[in-house]
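The chain below stands alone and is given as structure tokens, in the form predicted alone.
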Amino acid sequence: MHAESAVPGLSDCARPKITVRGVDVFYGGKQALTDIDLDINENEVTALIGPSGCGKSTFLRCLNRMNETIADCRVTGRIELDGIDVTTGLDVVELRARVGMVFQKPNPFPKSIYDNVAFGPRILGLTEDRHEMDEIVVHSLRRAGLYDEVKDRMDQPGTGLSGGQQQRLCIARAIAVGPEVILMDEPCSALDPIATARIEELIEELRSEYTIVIVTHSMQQAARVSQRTAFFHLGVLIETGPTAAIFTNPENPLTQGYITGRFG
């Protein structure tokens, strides 16, 4: 259904961290995804593009079965993370702390910035030690560039914050389980030009710990922070590709199409 740009040399050694093969979704008797089938690569930011409701936001859904959570949607497939069916072979709170999301809108939780953080480890029994508490917490915000700001009001509302600051706080939140892949839905389309060159920063410094899938209605992003893209049109995964390939010299004139603003 779609070409593989390859450039020599780009994601030569590369492991697929997650394996989407024949995946198609429904909504009632919609059909929203047709046939995907794409490698998520370790250690890789992969850019989801497209025009708006072309399934891109539905696709990333499907990764933490966050599609469960919509009335009438259904999702046939395979969708495989270290080779393990993420739908018959994991539990789904295992999943969504082995794969975090961050949503488009910064949306902390109505508690401290402390207990932002501390949520997920609380929840998931990660430790009941305090001190070990404090260390989870000050990595997370360090590992999301947020901890030199907040340190002397931990105790604060985290809806005090700016909503750059906000999101890095989900970011941090996501980081404090210990996820493997992160999933950022258009992380960045409710801030400023500079909290959101801040959050690409961070995203290329995740990058070395995490695999990382962003949805993003940005093509300029999407060639910033990716190092792969993958374009879908109406439902279909139309090309796949090292970044700078499917920007520069994409094989698919649809691709040709929404790149150079054509059509999306």
The other form holds:
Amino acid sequence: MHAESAVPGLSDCARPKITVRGVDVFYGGKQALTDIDLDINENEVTALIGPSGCGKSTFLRCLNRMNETIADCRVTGRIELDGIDVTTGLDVVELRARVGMVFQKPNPFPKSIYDNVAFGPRILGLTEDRHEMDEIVVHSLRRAGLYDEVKDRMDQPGTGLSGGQQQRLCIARAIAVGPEVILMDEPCSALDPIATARIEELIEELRSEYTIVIVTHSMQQAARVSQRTAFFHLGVLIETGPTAAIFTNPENPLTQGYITGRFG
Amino acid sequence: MPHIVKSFDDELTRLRESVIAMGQMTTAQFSRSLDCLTDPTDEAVAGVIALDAEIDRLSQAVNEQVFHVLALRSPMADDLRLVVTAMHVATALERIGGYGVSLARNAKALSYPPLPSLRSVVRMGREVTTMLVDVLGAYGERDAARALAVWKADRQVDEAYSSLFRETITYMMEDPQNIRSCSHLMFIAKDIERVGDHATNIGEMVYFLATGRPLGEVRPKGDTSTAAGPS
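In place of the form predicted alone, the structure of the form predicted together with the partner chain is requested.
Every chain and every other molecule in the complex is listed next, the one we just looked at coming first.
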């Protein structure tokens, strides 16, 4: 393995926020993930890459138990958030408040911009009064880099924003409940390059406060935004390491073949 | 394993072939500049200078190909190493071409009959030519072991240079008439020694290209001419 402390962008004292050990996932009789071990470090961006169907989105969805919404999906093994088992030690509502998610297609609720962001804090009962809620909404929109663009039309529908703005609204919505981890499943695949750059800049900014896990099909995006990259292939975690090492000198020929465009 | 996009493979192959062609031309030019040491005709020197212009042109072509691939293909991993290494190797070869010209020009200033040291200089030049041939072969084959051998061989060239330095000083002390010719001989020897250093640098790049790891340890230097020289 590579000397990790020497890699720029990687904190010297990286602490695992999420630890995954021996995780298998089955959809009915079909095994989608096999014996995954991975540490996701605090205040780092971890990129999950691999060809379609390799299990990276399945893996992401294990982290906040989103796979439980799929009827015949079965997850075994151990996933811990700050040392607490996410399945047995945490209530799913609490887990998803601590581990937020942003999806591939921006999916704002058919409500106003304000209500989109206020929705989570409201159902979780995070605020005492309107003033407190205003603060959360403004803070979240600011953190998502959207506030200046929408401050004069908070009562307009969120669905009326551009694609890039909608995605930042979804990030603001995720931030509003005060998560510790943000999962992003191809958050830029429906966006143009400028909107993508905004999201990538935002990811870099958010890293200081949150732990981020991003699934991306864009190798360049993984290289640009992440400190650590994990490569999945046919449901197996083939290689993980500092992003710079993975993209300049991967150890496994499968990783090399995939990132250089020789298969996939 | 070939790339899914075949034209990317074609571009990388072309780039690699351009570097190899440039290497062959540089080796030929360096060899002809060594010939000038024993037969410094105007024609021979002009031939070396003409080849240098051609080497510069090839270097420019390699750089253009490198920019093209970087900008349009975003190469990764071994592809990225191939592209970046191509640029570095081309720069080293371009510098070697410059030393070839300097060497051939200095050859015109040597005395006749030649000093006995000239034989040592020519021998040193041939050793460096072998290094160049080997390191370019290693580049073509991505052969880390061969690149490492060249890297280690530079020590002998450095030692030969140091010993030549002492020998030449002796001639100068014997007869001040020798000073001019001896000085030119030292310039030539220094140029050859520098070409050896560039061949060694190429060896380091080939090692990195092949393995993805830099040659970590400090190269053993055999050149003690600085210590032997007047302080």
